[in-house]
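Just the one chain here, the form predicted on its own, laid out as structure tokens.
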Amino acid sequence: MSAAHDDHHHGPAKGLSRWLFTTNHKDIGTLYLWFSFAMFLLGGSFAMVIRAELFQPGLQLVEPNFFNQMTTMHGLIMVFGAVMPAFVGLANWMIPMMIGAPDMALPRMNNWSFWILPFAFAMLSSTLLMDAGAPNFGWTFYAPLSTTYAPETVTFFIFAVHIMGASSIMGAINIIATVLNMRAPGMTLMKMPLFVWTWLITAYLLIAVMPVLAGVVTMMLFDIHFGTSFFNAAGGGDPVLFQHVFWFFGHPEVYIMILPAFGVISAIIPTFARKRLFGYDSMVYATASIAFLSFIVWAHHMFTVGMPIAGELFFMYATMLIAVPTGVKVFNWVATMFRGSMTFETPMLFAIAFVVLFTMGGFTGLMLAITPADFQYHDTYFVVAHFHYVLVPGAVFSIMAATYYWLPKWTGHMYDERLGKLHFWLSFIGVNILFFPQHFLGLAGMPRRIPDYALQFADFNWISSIGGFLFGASQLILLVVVIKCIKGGKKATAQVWDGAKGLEWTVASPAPYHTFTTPPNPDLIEAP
């Protein structure tokens, strides 16, 4: 059932209105992908001020004042801005057609979940604009810098927090609801599709968490305007109080941006290899167990702030217990690779590239759980390569996966591969040129949110700027890619992914056991 099907009860459609008032969950879904994407390039943009200044030593193209609300600005619409949103928007597509549903079960609230976040975002960002300046802080705004220090136009941003954090809650409410009542009957919670499972968690993690954002944004707007001491020692307060509150949020959040990623995999992957995925109930398990313990971890951020050795062994090794579930999902997507027989077309060289450098993401996050080596990395660019490996070519990635995979379905049309494999090659190669000499950088004490540096980091920084504007550049032909697919292109069969080879296209198969809907035809599948 393509978009345009959905548009006759519009009767003509009316431009403008039809998408502000809409309630069908397409329209909400292609918004909230829009404006993740409008998002993408806006922080992107600021990232690229950010490797400009860095290019080589000394202070060039900003002040330091400038250069750190481009990187507090850079951090929070990356994650509040493009990420989330992106997987909402597609948890908005894919779920009522995954389920069987005939579409979100509180269609209103879908509406009003999505249009204000426009709003959210044009404030934070018209803060750049302002005499004072955008919040300078960081996008962790640890207090006292981000309350006692801070421009007057932190409000602006307490408020777009708050607003973001609404969008997020009414999000998941709508799709917790949707995915336990609106089920097609016979689909049991087991046979639900991955992305499914792991939008329902990341769904409970959503409520569970952003209600600490808001106190923790509430009470800073308390210490600024109304003469609190939450934070304030000076008052009785404690400035690592706001630490404890904020990464108590800031860690399952993480979370809530990587496990849509796994359930995108998870389709990507059975699709291209041409078996099922591997070890469903694990994946499910393993799911549940990670979001479980992204609630326990939540001080290895803080490794260095003096709690005591109890404390400090206890966080180490809860952060390296969550390592366990995450290698089995990892296990599982390799198992199901092995001796399928794969194809290589975009959506799963993007998969691929996941599993790869989200593992070594991981394991430079298992370094950090070590407390006494975390001593030495905290607050290095050791610290900022662990978590854009995570995130750029795992969420990031898991999220143009999933656009290239369901592409066809959304527009009738296929995409055109060579600008696809094209997009991928130079984000691959843009990603790794820019993020794997900053591991070396923090190994060898490179301070993070710093616009000069010492020389010795010279050749590093030059090397992983190029790579900042070869991936940054690159998005340009992601944009080119979707706009040519909505316009027109090759029709788009109901076997999407290949016909001839007698894979069939499986999203809305109602189980994920269902690989193939029809058996292949075992003279057209090519000999490994």
Ligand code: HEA
Contents of the next structure:
Amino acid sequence: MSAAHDDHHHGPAKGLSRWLFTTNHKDIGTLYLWFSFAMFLLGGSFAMVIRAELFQPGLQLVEPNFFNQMTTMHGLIMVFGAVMPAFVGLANWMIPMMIGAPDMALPRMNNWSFWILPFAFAMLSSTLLMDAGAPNFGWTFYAPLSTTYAPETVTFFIFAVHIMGASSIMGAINIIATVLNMRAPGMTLMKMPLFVWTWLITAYLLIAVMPVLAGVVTMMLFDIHFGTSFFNAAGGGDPVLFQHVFWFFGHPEVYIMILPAFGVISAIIPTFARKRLFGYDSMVYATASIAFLSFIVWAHHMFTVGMPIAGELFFMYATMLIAVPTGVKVFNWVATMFRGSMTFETPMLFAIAFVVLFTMGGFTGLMLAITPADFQYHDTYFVVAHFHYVLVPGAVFSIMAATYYWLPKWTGHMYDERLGKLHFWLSFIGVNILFFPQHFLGLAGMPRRIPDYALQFADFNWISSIGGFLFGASQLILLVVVIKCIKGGKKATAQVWDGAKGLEWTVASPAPYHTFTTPPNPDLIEAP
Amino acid sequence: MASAGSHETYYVPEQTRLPFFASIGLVLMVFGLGNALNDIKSAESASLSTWISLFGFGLLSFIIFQWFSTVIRENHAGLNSDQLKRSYVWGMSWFIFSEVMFFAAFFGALFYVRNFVVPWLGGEGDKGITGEMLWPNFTAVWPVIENPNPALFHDPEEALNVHEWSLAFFAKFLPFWNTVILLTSSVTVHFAHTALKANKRKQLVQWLSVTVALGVLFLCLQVLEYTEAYEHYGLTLNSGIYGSTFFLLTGFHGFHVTLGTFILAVMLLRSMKGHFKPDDHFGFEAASWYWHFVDVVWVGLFIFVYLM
Amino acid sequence: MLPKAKLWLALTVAALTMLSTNLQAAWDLNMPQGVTQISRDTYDLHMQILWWCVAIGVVVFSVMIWSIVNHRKSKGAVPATFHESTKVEIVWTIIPFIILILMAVPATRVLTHAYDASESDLDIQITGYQWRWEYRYLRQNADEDEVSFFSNLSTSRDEINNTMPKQENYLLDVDNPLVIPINKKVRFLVTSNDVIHAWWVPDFAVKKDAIPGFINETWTIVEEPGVYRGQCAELCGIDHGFMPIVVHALPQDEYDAWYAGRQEQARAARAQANNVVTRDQAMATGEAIYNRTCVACHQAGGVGLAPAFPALAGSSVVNGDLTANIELVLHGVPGTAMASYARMLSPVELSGIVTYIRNSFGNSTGDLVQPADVNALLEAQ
Ligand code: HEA
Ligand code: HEA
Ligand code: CUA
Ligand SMILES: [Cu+2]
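Compare with the form predicted on its own: the form predicted in complex with the named molecule:
First the chain shown before, then all remaining chains and molecules of the complex.
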């Protein structure tokens, strides 16, 4: 299939300009992935500061104010800087190859979507160096702590959110246009790999909610600088209005971080089980249902704000419903493994860990959805444990699984399987030591976002911190694996994994700079 | 390959410097603006920041201009396949959808405030105890003319929305005329489109000019309305939630009209230069969609901000 | 690889052992059952749903692990070819749905109960401040003396900064606990003076956000006398971790005695308001107040915390016009973290604190403020 590499197609440009000015989906994908990894290290370092301060009761390392800045920046950078760009990077690399398209639909805009991000995050991070200090009001930035009582750097935070929102919207538009318009002949919607489907739906979520986020920070901007009173009762506004608008964005946002992960897992499990994905159609419908439901559950983050009871009940029921389509997905994955012929290379290990640990995070999510019980859980470490289970061994593990899975396709070399497995096991053990005890902390009553705690929380905190250091340090192995793999290693075949199916495995490894400049043979396109 | 011969190649542009510098422009613009706002708030001089911001804005505008010229040039050079044009269609439609959601946030805020917050503050409904205990002097009426705490947010003197349902009133009611103007402009831009499709260039230019003129007229009336609000009605950004919702909704709408008028003006210039073909004029079409969208938002505004 | 693996294994085992010793040492693994009907109902609900999840998890993961063990290529497993079945899809859509209904029914019941704040015996307004709570007992009739007070963290800064051993109830002690009678329906009207806080006592299963400008209602009936502790549960700025809640639940007669004593104190404070204090008295009161109330922001030694919190040492306000200084402390600086202390402190305390800051940290105005001076300014409004 390397015939796709025709003469009249140019390879990459030389030097720095290749990366600054590229319109190639693979280059842009690479940029996104490296950027995301850098942000993961940065956000992770902030988490290490948090865990180090919480290692013991008492204030040891940092001032409470700086601690709050760490919490806030950790959340913001992990969510907007690490996880979301990682998935966009994967989308850039894989979607055109999976649907047999020559590139993304709008390649120049693609470059713009990316290059906004480093600047936006540079601006956001630079607030750490300013006199007033970085944002310290949590990644959920509730008014009026983030308006009337905020450090003046909140203005930069607001603009950073604006421009990264613009980046996300452009990225999402690009993906929609690519998926709807660039599929090779014969690639019908119901033949698309699930990763493409989940991303298509994610892109809709992004387009629907990023503007709402822009709207809410705009209201903040006006409250802060132009004297409006959206979030101030003295002028007829309401701080809770902020929360409604924020969570209308915020809840779909968490599914933005998990739906592409579902797509990745749905690609990996069939490959290593050597068996077709069970229930393809129901996977598509389940994803769509989750996306739909995600718009009507936002106030489950606000059960304690004193909503009228009808609201509490509605949001509780709607939230609980999400367990049904998510369950369908979990059952389908298990059914795919059932009576397969499995091998356990690193991507599969991460995928299996994903299924187990994400499901555990989902269960605690369901517990949080039970309104009266949430009165006890809310704003404690139980919530922290919940969302880290769905985000770290959930979203982040899926990104790692995807990296190992497609790395041979990207670099043309096999990665070091032994190091990969070591990375997996250390991560798996580390992540559980890190986050499992936090369930107990939360139930025992430890509030989140505190730099110091009562003595009865001491034991679980140091255990959690140890797990954190272990997990954090293990991530350096990933860096080593990736660099080694780029530099060399066993040559990868086009198919790489003997159970791999789909168009991306029909092109050579490493994938040529331009693929599918002529569409693939429709006969190659099978139902996934 | 079987299909290779019949395949129309997709135009994947070569390397481009535009987006990278556009990002620089964008970030300088907001960074400068952020600094300037903070300086103004702490009563310092903001001159340098303002210049940075303006420079960023200039750079961004320049690049966007370049960008569109490139796209137009490529289209004239016949590089664009039908498939690429469809990509533009999808792109523009979903961009407009994202704009709809941006306004939805403000409309949502308006509904929430009117239906829940103001009654609660006024002592009605589920959380009426709020009003009874904390704001005993506040009564729930919309528009809010007397704020819960007039010391912090000064009271507007009068509401701008419809006071009486009579012909005489509407005849002097600016927003009503603005509605008429915008709705008319939607029709005229449609006429321009029809003319273009029928390759009647002169009518195209005429109808488009009328549309642009109507857009400008709308903006002038809007400026008039704002001056009235500030000077005669005491309705400002600072006058509580009524002013807040009023100015953000109409303000962002006005901003979009400005943009839309500008885009249509560019389309007008292009029409006069002979751009667009009856079967190939997506730039024009996109502009007109945008204009219709701005129009629909106004209808929503007129109903929920002025009438109800 | 092998020795390394062993090392990790050893570490894991060590961690697990510590974990299990901890299990035996303290029973704080699970949600407290608490001392109210609602808290026990909530606990039951929590356990019920937890067990449902465990059960589902066991089923799902068993199938998965069984497949992993048996259907591996190395064991010669040959992949089956089935890949869909509408029937099982329907089954595993319906069953979770039914389970959810089983969960929703008791949840709805408990919630409806928890939301019914009507017919209370006693109403207390709770106001969150950065970073303390104010409790105001709503009077039955207007000519009663009002009981209201602030409740501050009483753990010393030295314990927090590790220069002193930490006491039991570290970070969970306050100077003035909330006192309520047992077996009475106490209604809490929760609000805030600045940012959002949340008033939470786990043993009551009561958690309600304190939202500036709004009132949230909640309630409790405590069944056993005792001391119950909680913490602020909404990020509210720097000292969010340092605004605990302590509630003393007393039998009715003890409560009544306490309440009468408080009313007496209120009368006494009013009487004192025009007392004349000596310089030493004023400085002592002031120092106590400073260390309790102001130190979080203006820091020990009055050095402040640049750039958010100005130093009082050498401050132009503190060394400038006396009346302006008193007024600043009385009214705060609107729109900043500097709150109004007119209600938070009594005239005696206010006169003390102003005297103190004007004669400490190297400031030496020599002023002595009398409660009457403060009162005059208070009444001038
Ligand atoms: C990837 C991100 C992600 C994902 C996927 C989820 C998934 C879910 N979340 Fe989570 N959540 C977060 C990220 C995420 N969450 C974050 C970041 C926060 C905190 C934000 C902040 O405050 O900072 C949060 C907070 C949060 C809260 C608010 C808690 C509080 O602050 O008090 C709630 C409450 O309802 C909730 C519920 C749920 C539910 C019901 C799901 C469901 O989607 C889970 C569904 C999955 C399953 C249930 C498991 C699989 C299903 C089966 C095996 C079928 C059978 C099961 C049953 C019938 C039980 N989440
Ligand atoms: C995708 C999102 C994501 C991810 C991946 C993580 C990853 C981690 N998070 Fe998370 N976290 C959030 C999203 C995420 N978090 C959010 C949204 C919040 C809420 C914020 C708020 O309240 O506003 C939060 C809050 C939060 C808290 C609660 C803070 C508080 O309430 O005060 C804690 C505390 O333990 C924590 C810990 C960690 C740790 C240890 C990791 C680890 O997994 C990180 C591991 C990674 C690294 C460590 C980097 C790589 C390694 C190096 C750089 C080498 C150097 C390493 C060493 C020195 C050991 N996080
Ligand atoms: Cu008060 Cu947190
Ligand atoms: Cu949610």
